[in-house]
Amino acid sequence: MSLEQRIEHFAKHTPDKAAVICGGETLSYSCLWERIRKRAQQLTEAGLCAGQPHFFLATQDADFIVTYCAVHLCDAVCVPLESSMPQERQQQIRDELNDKYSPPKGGRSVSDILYTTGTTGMAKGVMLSSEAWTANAENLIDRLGFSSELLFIVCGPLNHLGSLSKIYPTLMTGGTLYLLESLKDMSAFFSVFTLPFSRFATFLVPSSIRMLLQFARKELTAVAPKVEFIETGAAPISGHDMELLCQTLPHSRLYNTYASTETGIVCSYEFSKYGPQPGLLGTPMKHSRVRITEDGRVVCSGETVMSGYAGSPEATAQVLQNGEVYTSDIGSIDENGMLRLQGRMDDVINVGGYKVNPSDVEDAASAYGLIQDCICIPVPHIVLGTAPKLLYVPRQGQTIEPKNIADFLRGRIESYKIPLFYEAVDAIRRTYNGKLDRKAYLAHQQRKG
């Protein structure tokens, strides 16, 4: 059964049960279903056809859920875009997709195209079928234990797999979603726990967990008996933060999950049960399989994997081969069949769960007239884990204020890609064939610790 069929089911059987709560508004299952049907009718009248992409911003509200499900009800394709995405980039995506997109021939039909830097770091449209979503949901229901009594707090962007994937198991089991803009307002997060529910759960990236442990441990301790489970993922979490979270929430189930838009939700490790171990991501879930290539690359297959990159068969062929997604992650499988991650093969910078391809930053910064050459490198950050830093060579005789570079980049690239650190240098190191010598900068950074 699809997500929309499940919502319709609960609209009939538990019509008054809260489905979505956001900003003081509560939508019951019957109300949610009614709004989805009406929105689908409006979209059809406006000319939306089956198989056609529908672009909309991933606002963190009930209206997003309504539109998302309504587009599916029209058999059209959801293309949720990051709400902070610059207008120019939005238009570029629309133009590219309208120009190049054609549904894959045979096999599953596409229900979503998610624009994400994903496992490759390149901004591509990942095509997902409704079957892949159902498999993801069943993986989560089976491993994490979603139920109709659960209130799941979503506080991450709904155009990303990490948060969007939680809509499915929550509403497919008749539970309740609580949508928050972000975790910036911690008091808003903790006020959710005053609602008359007995079981709460959420997904938090490691930097959010660190912030909660640092600044709100007392509050977290106070709500501990109500926390059924917390899932983390998208970036490495430290052993120290895992241990502290286990101590703070001694009765909650705590999971570290391996997932990406391309692979779907693949493995999860319950570190509250088996002990905190950084990099350990557990065994594959029921619809997923993992293997490691001879050179240590993590390869995933199963029902959850993507259908390909929209309008880009060449890029698809590089990553998706015979139903297997070749990730850029390096890992191993231990004697218990658990996946352990050891690093990445590529240059992607993981900024608190957001994947940044440094060449996107370099291309944008190179367009700033006063910069002669530049490179974007990862540096340690106390909150985010790693953050982008731009090393730049000013044109001869020019002095550049880093703030001016940041202002220039704002509006050209997504906000999470804008470097937090800047340094003027005399030259950028390149390899003998003229490519940026990223390895040299990474080695230098590692020596600095």
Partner chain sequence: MRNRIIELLSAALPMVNLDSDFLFAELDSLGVTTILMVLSEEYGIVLDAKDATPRNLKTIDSIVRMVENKLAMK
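Note that the coordinates shown come from a computational prediction; the quantities given were computed from them, not determined experimentally. Note that the rigid core is defined as the largest set of C-alphas that superpose within 1.5 Å between two forms. Positions refer to the first chain, counted from 1. Compared with the form predicted alone:
- When the larger part is held fixed by a C-alpha superposition, the smaller rigid part turns by 137° between these two forms.
Take the protein just shown as the form predicted in complex with its partner chain and give its structure as the form predicted alone.
What follows is just the one chain, with no partners and no other molecules.
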């Protein structure tokens, strides 16, 4: 059954159960379903037709859930846009879709168009079908263990796959969603654990996990018995942070998941059970398949993959071929069938013929106790062509000598990976959903050049 059919089911069988909580508002399943039906009727009366894109802002509240499901009831296409997106960009997306969009021929109908963050180029509208969403939900339910007793905390943007994908398994199993604006207010996050639920879970990008471990580890330890599981993804998580999270939440299930808007939810590795290993992302889930090309490129297929890029058949053909999504990730599959990532094709730094994955450097450097955050970028070198440079944020009140960082890295990574240049900075640039914004640093280097 679809998400909306499952909500209707629980509205009949557990009508008073809390479905969505946001701030002081709680919607039961019966109330949620009634509001969805009314909103669908309003949208139909306003002229929304089947197959037509409907644009709306991804606000972190119950009204977003209502609108999202109501558009599906109308057999229309959801186009949730980042809540802080400038009006000019919103209009540009509307004009582009209205001018170029047409449903893919001979395939599954489109239910959503999600715009990527655009860190590797111009943002594209990824078309997803209701069948893909259902497959994603079943992957998560099967691997992570969603259930009707669970309260799942969503604190990331609902126009991105990472958080939006958690609506499905939570509500499709009769659980409860708690919507937070973000993790910036950590007291609001921890106050959720005072609610009368016994099982809590959440999805956190690695930068949010690091923030909790650095500034609220005592509070996280206090709620540890209530944390059923935490899933992370969207960016690499360091081995140091994985180990620290395992120590802080010794009885929780902790997962590192491989997913993207184009591929859907593909693999997940339970590092709390099998041990922290950076880059290890586990075996494919029930509706997904992974293979590696001869040049090391990760290729994904299965029920969760996208239907293509909206209004861009040329861009679609470059990535989606014969039902397979060719990613920009470089990886391998070990003897146990587990996927291990080794970086992105565009991120690898060529140092005198050696290939350096910047995340290896960042993972090692983040274990240095005086570093709060860091990023490894390529810079020009008169002999090597390019060389790695480490930008780092010292912990408050600390001054770090570059030589001490280099000494710390020796023995932890290969000598050719040790940065030749270092610079202390006030903050590391990240995208809206927590990824290191490598594109911004590369553009800056190009302007300097």
